[in-house]
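Given as structure tokens, the chain that follows is alone and in the form predicted alone.
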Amino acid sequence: MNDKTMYNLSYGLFVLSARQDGKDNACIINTAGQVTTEPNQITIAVNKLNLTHDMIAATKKFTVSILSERADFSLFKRFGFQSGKSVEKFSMFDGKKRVANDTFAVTEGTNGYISAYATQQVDAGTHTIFLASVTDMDTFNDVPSATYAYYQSSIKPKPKPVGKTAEGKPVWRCRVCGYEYVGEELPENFICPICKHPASDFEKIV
């Protein structure tokens, strides 16, 4: 079975806020999709230990942005690979503005805000999965929305492969974050202690 066959899917990537107890928090997210228009009704899929998750599971309420073909790298560093749980994304960061469910849309480099109320949850393993009714949405332009093959192909950092260290050790890198780890075989059961990917995320660099 050929694991890189799920890159051919064609999604988009998101930054995802929430607010609660006067905090505001987002992460970066490649799963939300429109499921039905009468009612209006989107799902999310968001990682558990995401702080944004948390946020969600207790307010209900979250806004999903929609990144755009002039978002920069700058963007995913500081919604995907920092956490909530020790910085504060949104401080000195101006390209956000308050909406009507009291959470951020993030203005810079996206093309619009979707926001909504949950009103289901389905455990998914790694993930809970967000079932929930839009109650506001704007369009800022009419950018081309990112696609994660366009974010692969003209947003991420090319870094230069290495191969192996100084020490003769191979190195295996993080195919969405860069992250490398070096060793001579990655466990199975690794987790990128950036971006929370698997191991199946990772290749081995020759």
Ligand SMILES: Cc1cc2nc3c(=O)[nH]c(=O)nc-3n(C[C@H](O)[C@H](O)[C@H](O)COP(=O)(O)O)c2cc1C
Given for the second form:
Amino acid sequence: MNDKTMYNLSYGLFVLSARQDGKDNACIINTAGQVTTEPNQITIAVNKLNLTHDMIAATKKFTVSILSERADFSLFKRFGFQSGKSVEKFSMFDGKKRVANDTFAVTEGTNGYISAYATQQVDAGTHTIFLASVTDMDTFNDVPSATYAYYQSSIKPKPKPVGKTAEGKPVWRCRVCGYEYVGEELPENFICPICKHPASDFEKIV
Ligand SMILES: Cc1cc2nc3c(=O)[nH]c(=O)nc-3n(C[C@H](O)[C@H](O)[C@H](O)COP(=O)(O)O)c2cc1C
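Instead of the form predicted alone shown above, give the structure for the form predicted in complex with the ligand, please.
And the full complex, kicking off with our chain again.
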């Protein structure tokens, strides 16, 4: 089986935001999609380790801001490479707008937002899948949405190949965020400490 075929799926990229007890937070996801039009429903899949997960499980309310081809890598670093458990991701960040469900939509590097209310959740092991009814949405501009492939080819900085470290150990690099693990073999159950993607998303740098 070729694990890399998953990269051929043409999913988009989103900033998923929530608000609980006066705290705003958001993370990057690639797992938002429409499931029905009448009524209008979407799903998101969120890692249980993410603070955003717990906030949505508690409040049911969230907003998906749709990243466009103008999204800068700094947005991915701010929302996708650190947790709201240790930082205030929205502080010193102007590209946001409070929307009807009281969460923030991200207005920088995005082309619109969809707010929704979770009606059901499915335990998918590492992730929870939330099924949600759309409550509000708006379009900001007509810049094309960023696909995951566009992120890989044009937004994420190209890492320099390193091959082996000074001690001669191989390096494994996360294809999603660039985190590097040094060791002969990458443990099968390894989870990227930065973006939480699994061992199958790592490549050995030669
Ligand atoms: C390109 C990219 C795609 C990601 N996709 C998802 C996803 O679909 N679901 C998810 O739960 N986390 C995803 N993540 C990881 C979260 O954004 C990341 O773990 C974040 O730091 C969680 O923040 P929080 O703890 O404040 O919620 C992705 C990260 C990146 C960079």
